[in-house]
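Just one chain is shown here, as structure tokens, and it is the form predicted alone.
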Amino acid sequence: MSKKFVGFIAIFMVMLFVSGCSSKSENTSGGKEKITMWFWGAPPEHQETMKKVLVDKYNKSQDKYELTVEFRNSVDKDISVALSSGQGPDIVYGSGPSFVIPLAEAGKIENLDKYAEQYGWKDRIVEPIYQSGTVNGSLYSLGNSLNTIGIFYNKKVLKDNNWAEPKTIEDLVKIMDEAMEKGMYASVTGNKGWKPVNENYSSLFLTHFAGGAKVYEALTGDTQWTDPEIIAALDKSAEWYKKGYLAGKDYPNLTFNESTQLLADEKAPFFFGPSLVYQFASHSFSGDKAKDLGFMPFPTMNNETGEPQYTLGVTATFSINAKSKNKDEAAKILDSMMTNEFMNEMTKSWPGYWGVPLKDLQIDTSNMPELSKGYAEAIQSMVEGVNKGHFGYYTGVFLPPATQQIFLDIESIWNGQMTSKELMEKAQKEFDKEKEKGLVPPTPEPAK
């Protein structure tokens, strides 16, 4: 009896979770028709800014339809599992390009290209996100911000130290080393609570030590990740984070947060990160102290351009449910997310998480705080390197999932659990596996 019992509930359950994923146009109290949106957990004060700067504005500009945002923390299974029900939200959210290609194959979200003709996306839309959102030649995501990795450094303290802004690695190391000798952290960061931290180390690496035109090469099968150019790179991971370089032993300790406060606290020189990091900075570095806090890109070892090099990611992706009764209005939405009037509105109270990815960037920091106009300023000069080809790539984005997951493991070298080679003979592995089931990204090229 109480097996059945169990498995009554079970059932209930699951009908429960997908009656409330339900795709379909539904009426609001005022006659308009819903269109829904999931997007993941953001603090109250962001879900405020999402609410009047989209879902405020688009409900006002018209009398048809209503739009909905649902904040939950489980975003991504609970997309999962709703899609394959048949189910779920009008508007997809997804965690990156490599996300989307099992569901546009499943035919689970619906083919872009009509709308990207409509709206003239490709021509308005950095050209390697653009194509990152492509399947078989088609497109099913836009990605909403662009992000990289770089560094966050404490302005007072470089100057309180008298060390000027790092340009080379070798500047770089010497800063950190003398914060060492002085009892500060030579950087912080640290991926307490939250393992995928790691994915931002691994492509940071790959990108500055490696270089973006050998990670292609790995990407499109011309060489294998067993390449001594990126067994090198990861073997450079593992002696930073030996040498304390990486907040020391206290990186599986410390959390985004924690890592922002301490560097407020002028106990680190640097913060190395992605620049959605600006969005958790807003509660360290406050009031006065938002002005010391600066964001530089990283150097890059034999950067014969002589010009900064990004590693290239966006934060989330936005699709099209297949099964939406209002796609058209859909991707109406999402093409006023795609805009400059958007991309400043929310970058004023919601600075790191909302750098549209447009070819010509046009951003007003004349009434943005600091840390918002800090973080604008950064995606346009990430904007003018991509568009020259100066990037790399972000595992978390370009990689395919299994693949991208062997790269979170970074840290098995750091401790010495395995050697770069072998941890990339795994990775070559699952790569080949899913590079024949068709599951990796398009990969953008970079200039040479």
The other form holds:
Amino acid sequence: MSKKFVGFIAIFMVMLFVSGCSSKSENTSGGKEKITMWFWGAPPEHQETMKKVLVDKYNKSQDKYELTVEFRNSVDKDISVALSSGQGPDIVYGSGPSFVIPLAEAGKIENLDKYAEQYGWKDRIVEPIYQSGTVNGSLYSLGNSLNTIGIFYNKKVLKDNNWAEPKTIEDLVKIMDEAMEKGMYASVTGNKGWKPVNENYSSLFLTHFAGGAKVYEALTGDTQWTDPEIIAALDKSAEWYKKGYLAGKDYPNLTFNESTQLLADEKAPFFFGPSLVYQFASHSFSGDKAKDLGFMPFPTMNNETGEPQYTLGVTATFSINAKSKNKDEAAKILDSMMTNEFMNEMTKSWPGYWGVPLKDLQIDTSNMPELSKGYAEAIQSMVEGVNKGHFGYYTGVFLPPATQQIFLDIESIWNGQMTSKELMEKAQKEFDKEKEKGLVPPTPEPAK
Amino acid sequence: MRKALNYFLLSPALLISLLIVFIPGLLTIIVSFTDWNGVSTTPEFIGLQNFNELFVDSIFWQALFNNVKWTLIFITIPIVIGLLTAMLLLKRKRTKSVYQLIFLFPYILAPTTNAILWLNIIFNPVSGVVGYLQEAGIPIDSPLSSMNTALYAVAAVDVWHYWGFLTVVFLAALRQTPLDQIEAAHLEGCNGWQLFRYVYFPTIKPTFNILFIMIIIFSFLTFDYVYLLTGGGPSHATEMLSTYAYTFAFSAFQVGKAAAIALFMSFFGLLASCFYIWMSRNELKN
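Next up, the form predicted together with its partner chain. The previous block was the form predicted alone.
After this comes the whole thing, all chains and molecules, with the earlier chain placed first.
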């Protein structure tokens, strides 16, 4: 081996070492500064929508920065790991406010108060959602979209069987019983591949059977999670599961995609699920079938107001990495996502995920396809309801992380592994510990 | 000078061991005594609290018991199938390679691929084999949906993917048996079982022992198929120590508790390793 070659190798190794040690270049090949955002692994058609409406539009709007979005299937885990080591994207995706609190307290994400003031977010965003993004009074995250649990139904199935849209729990139960007698599923849903789906059902029974006001008391410590009304609501969930009202034995075997397919195939009248399910419905309710899909709020037990109650949730949150070199620009991008224009454009081809929580939501459904129209109208009604204080709580949004894990165990009650009281005693114990550590997200108060 | 050179040459291996084994191991032990949430820079020392909480946690015991069941399944079923198939293949002169290739196929596929295959093509009640049989009027449910069968269904998928590998390894070991011993055994009138027990098995024993121990170690670390097929459900029926630790680390932000579970997993691996060393020493003595 010649001395020259050895020298070249040595220089190459040193360069490699130095380049590895130096901080990662933030510039793109075009000389623009790079702004990164990580997002969950959405289907290709939805990735395309995001690219068109958010990425391309932003990149064309200026020539100093370039926004890139990475779609990752394990985004939650990736974000936690990256941020804890001082890395990660500029715009931080989160699965809800409870995900954000530890990051905020560790100083991993930026305090957004100055941007909230600059862009007027407090005045624009639905109050309870804005509040849920705060930690110790300061804003750290913005919910990208409202999410609530309701009833997806197949209009044709109801019509063919002479069933009217259910207005009360009793109506609903009657139809489900008749559907089962006819060999259909009472409703379809399932947690195959994603156990956190259970949160939809713990939240549903808390909001519509125990009531938002009772859950508010438990969240604020005025009552215990073992309150008889909460226990009764969870017992009701077990009763419904055992009767087969929640897809029967197939609950662990169905995904949301498969459930919407069964609904479209007229195998069930209902699908109880979050409004974000609209994004899964485009494959099964395509073409002429799209007009068959309906969505209505879930009826509430002993509802004195007579107005629909909404389980208040967000599909995701966005924050800014405290280590980002382009925080102002990241905030500008977040602001562009908190607009009616963005909501309408995204919803047109991606219904279900972009119901931007604006107080003054202006939807334009004139050019929207059937599913997008249905979703936009559902969110519009929800905003009106939430503005009036008619809401309950999504456990994944308003409970701290370890307590939330216990609520995900609602399945244990259904399968007779433990009683509702035992589960709630466990939840109370964990909740007290997390409350002491300041991990309970701010709780907006519903109307009395 | 020579000693220094030896140390210098050893240093890359030592450095790697230090960085990726010793330091993370030590940190895991330290973290298990804290309430670290994975991102905080000021975790609090909480002594044995994580361990105490785990000891009274019924899900932890269920996960541990499931790991033991999983280990028992894996040290019996795939080993028996693997040995049996390897013995059968031993007699095949021309088709041996083709069979090995076929049997090894599930093993070389990614766990995600295998899991998708089983979830969507076999167990799916809408479009899978289960759904087809239901349509045909056969009253069958996916075994993944029952608390009584879910663990065995997941183990069956993992066994399906794994036994081919054991067959190939056992076959390679069986082929090392000296021909003169086999011929002598035949001349002495050995039957099939005696031939295996007294001629083939002593030859493959070292391979058998190491695989046996590795299976025990990996059974306590098992994660992929359980996570992909059931996520530990229904109602923790398939929960393993690894999936439970994952939930604590990445969903509940209780990395300290996850580290405590990881120590239990390592403890069983360590026990198996000690047993192997004891076994190896005994063999050498004999």
